[in-house]
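Next comes just one chain, in structure tokens: the form predicted alone.
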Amino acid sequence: MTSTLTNRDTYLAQLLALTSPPATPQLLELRTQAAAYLQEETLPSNKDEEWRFTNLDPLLTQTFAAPDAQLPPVNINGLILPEATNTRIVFVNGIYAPLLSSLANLPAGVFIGNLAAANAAGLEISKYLGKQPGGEEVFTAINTAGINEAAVVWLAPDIAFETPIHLLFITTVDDTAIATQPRALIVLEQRSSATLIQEYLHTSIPVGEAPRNEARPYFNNAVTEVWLGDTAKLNHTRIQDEDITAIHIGKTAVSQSQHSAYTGTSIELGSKLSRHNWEIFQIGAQTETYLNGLTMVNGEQESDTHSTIALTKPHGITDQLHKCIVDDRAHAIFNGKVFVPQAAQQTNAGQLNRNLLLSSTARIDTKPQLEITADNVKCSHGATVSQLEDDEIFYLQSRGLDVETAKILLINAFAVEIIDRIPVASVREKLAVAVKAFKAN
């Protein structure tokens, strides 16, 4: 089933072929125009600015092939939030998995769903999806051209809830090559305010069946839309922990209306080759957007986080901290970019990344950037790579540890920053459990 293919524009149809009839007249009309974009655009490369440090070679030597329509069985018990036990839903290779959701009970105002059941209930699903800026970059016009199914998670006006979502994305591993196009629109009506679990997993045996042959690479094209209204809150973490083999290309896009607070936290941690855009679009004054980050690769994982703030309006607030723990031959990428043009005055803007190199030949390509021209506001941004220091661990060592442990241990207060801004409980220990087993490994 594996092949090279060096023609990328044939590689980009062969992906579009995977797509099945769109579900409503709707969704044909906004698959039509994303096609349209794809006749002008493809796959990019090391020749080009954005993707000159990414190699897209594991996705370019790989033949896929479109999931089954059937759902396979799944056991998602060490899955479930304990948070969330009613405020789950669950696709599986990409379809909707009703049997695995559990969205019992859900208060007036609130609606979690899928498409269909988003449209019946009657949400202006057409004025929000697809509708972010940036819709024409050519993964997510792949993925918006084969659109036909999607996680909704929608709040009325003036809804403060408290109990936290979770969307759960899995993808079964066995000896078939499947690419997927996972999609979710995330509204906030005004003065709404909620917390989202996102998480892109795997599975490796379905229930019930014998295991398979050689597992093959999957490939995962994720696209989730934000919607945030006049003073709507969002606190938002999004992990990505699929199979050593998949190859995961996801883009997270925020649109804030005035007063609007939005909090992003992105977990790294699985995939052969990952890519995470992140892009945060102003759209009204005094908006607060925190961005926190962690990537955490080993063996030869390539894992790249690109993020883009762009402000058009005064008085707004952001600021990010990305880390990246890289260890063995593992390669990290960090693009941060900050826009603050003449309208955005009385900005304030800060951008930090920091790198932890654990083996001399782990690698981190770093570039945080401001582009200013206001000339009334604060803003900062900067970057730094180092190693576990000996003094550090020879303290540790003189305390009675062992070399190992003082590693994990340094290693995880490198990492706990980004975890504790996590607010679930339960994720945050499932994390620290990773911080563990990553160095373990």
The other form holds:
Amino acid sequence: MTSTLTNRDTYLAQLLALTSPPATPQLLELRTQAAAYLQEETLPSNKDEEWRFTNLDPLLTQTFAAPDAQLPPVNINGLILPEATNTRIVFVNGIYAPLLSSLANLPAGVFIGNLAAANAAGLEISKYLGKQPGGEEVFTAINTAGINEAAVVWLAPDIAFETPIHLLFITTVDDTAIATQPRALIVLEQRSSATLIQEYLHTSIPVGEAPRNEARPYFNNAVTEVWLGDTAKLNHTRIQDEDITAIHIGKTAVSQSQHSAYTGTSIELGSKLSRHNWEIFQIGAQTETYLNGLTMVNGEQESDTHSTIALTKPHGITDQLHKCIVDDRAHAIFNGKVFVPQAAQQTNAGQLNRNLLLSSTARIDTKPQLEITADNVKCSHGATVSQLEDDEIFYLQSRGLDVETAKILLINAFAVEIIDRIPVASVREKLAVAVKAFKAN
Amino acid sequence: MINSNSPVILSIENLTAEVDGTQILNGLSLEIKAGEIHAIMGPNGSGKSTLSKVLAGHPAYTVTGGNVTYKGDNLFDLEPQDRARSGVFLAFQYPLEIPGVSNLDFLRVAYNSRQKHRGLEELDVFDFDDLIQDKLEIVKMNPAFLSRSVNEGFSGGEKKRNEILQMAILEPSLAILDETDSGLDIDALKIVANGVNQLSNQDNSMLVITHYQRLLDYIIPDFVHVMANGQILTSGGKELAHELEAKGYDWVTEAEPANV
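What would you give as the form predicted in complex with its partner chain, now that the form predicted alone is on the page?
Okay, now the whole complex, with that chain kicking things off.
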């Protein structure tokens, strides 16, 4: 139901009222803490520095229902990754879907499952779930205040797991506006390594039927917590391709112990309004963090990436490349913080944000933000905004390419630098198709 | 090679054109037949490069008068890509760098768009690879340049070789070489000129635009035209280039325009 702008406090209370009772005492404790924090908080507005460029009105003008407790019938045939046929865990509208998941014959030391299965397997969930720094933030707290389920990936020490793991969160587009709060917990114990593909996708139901007359926007408030033990290594791809009417607010919090390496690639394609808060905490020395981002928005979309890399120890390495392609009246935002305190000597930090504007009404707000107090460090940052150059297009035309093909080639050339960093071929191919389709929309 | 029975490839009559509201071409006329190599020489600002851009269809240049017929059709009825597909090729003075697009993919897309236009078979990656290996020899190009992004980080000489490689693949009827010699040392110049000579035959034609006579020691023109103030002032055989080199452009620019 659409309503006019609701008071932010009332709105927050409405969102919190959507949750069902907690499954375990452990969860109850987490929820109680988050709810207590939220007592003192309200939803952010443009007056908050962190939300200066992002307009939450699409969220605030909509009220949401809790998803049906019954799993809807969805078909995921087109969404399966051939590289991860037996390492896939699927949630539909926030509910674990065991029949769509495929987790047979996992090797010893590799756990993929939902929260109940993780508890049954004796994993020390409470040590990690809800324990990331930065949890005291409204949307993360809303997720935690209603937490009941989570996708859990857990690797015991010394497991080099080469098969990609596929975390698939599907939301159904329907005539009811639903809100779901997907949660994921990734723990790699010391010296383990994994490749993770995490996707937020949408589908219509019932399967095969024509689109409904009036699809309602849905709201996903997603939180992922990643813990890397000493010398652990994760390659993490996160793809947000929600329905074009949807609102997606996501947090990815990563804590890295010493000598660990995190490579993250974040792809933002869908949603009317999306926000990704990406927070990296280098809590050990000599850790490496590589962040790659690609935001591709058109129409009336607004997509905001806020990343934070907080170094605390010496000899850290971070390198970040975030690219935005913005067409029509769309709006992309990039805010990249890197904190290098006094203790983080010998840091090597690089950040580059490159933006491609495809229309005169498209908009980019970019804000690299490096705060460096250590004196013996190497830090660089930069931001560029460019357009497709007439001369480039003419050069391609002069070789027989029509303007449309030339533009697609140039857009693809801009995007492929990020896409090529994804270690799973079928994901790269899927994204290449999305890039080709982008200009045609 | 001059053969008066050859069909006319390009006919320019009284062409005028402007860029940013400034008229650059002031009634230029020129006829090129199959098999012929024409050189246009002239001082900086005479309109040589403008002529090449107008013929290729650069959007920044506006044709304000005159006619250009290419193989019997009005050239200006064709979009730039259709000119290219019909066999008009411009070798750029400053070839653009296109990061992220592999040279091999670019060459294949260009080749296939021409094939498609002619109703001929498009080549897949493997068949195209065979084709390109043969063509590399024409400009003595290292195959490593195929896997790099188009012109990205190429030296001036490598960029020009890449232009001639594209020409070798697209087999144009009319090749316009815009200051192809600029920025080349003598070895690169010889390689590039040698490549052009290998591609020249009785069915195609070339329009070689240059500031210096040097290139014309290696690509021997059938006709030399001297341009100034957007017009052709005088035309002659290859000896005209040597005369210009000896006497300087003042020798012709102070004379009256010739009737060509």
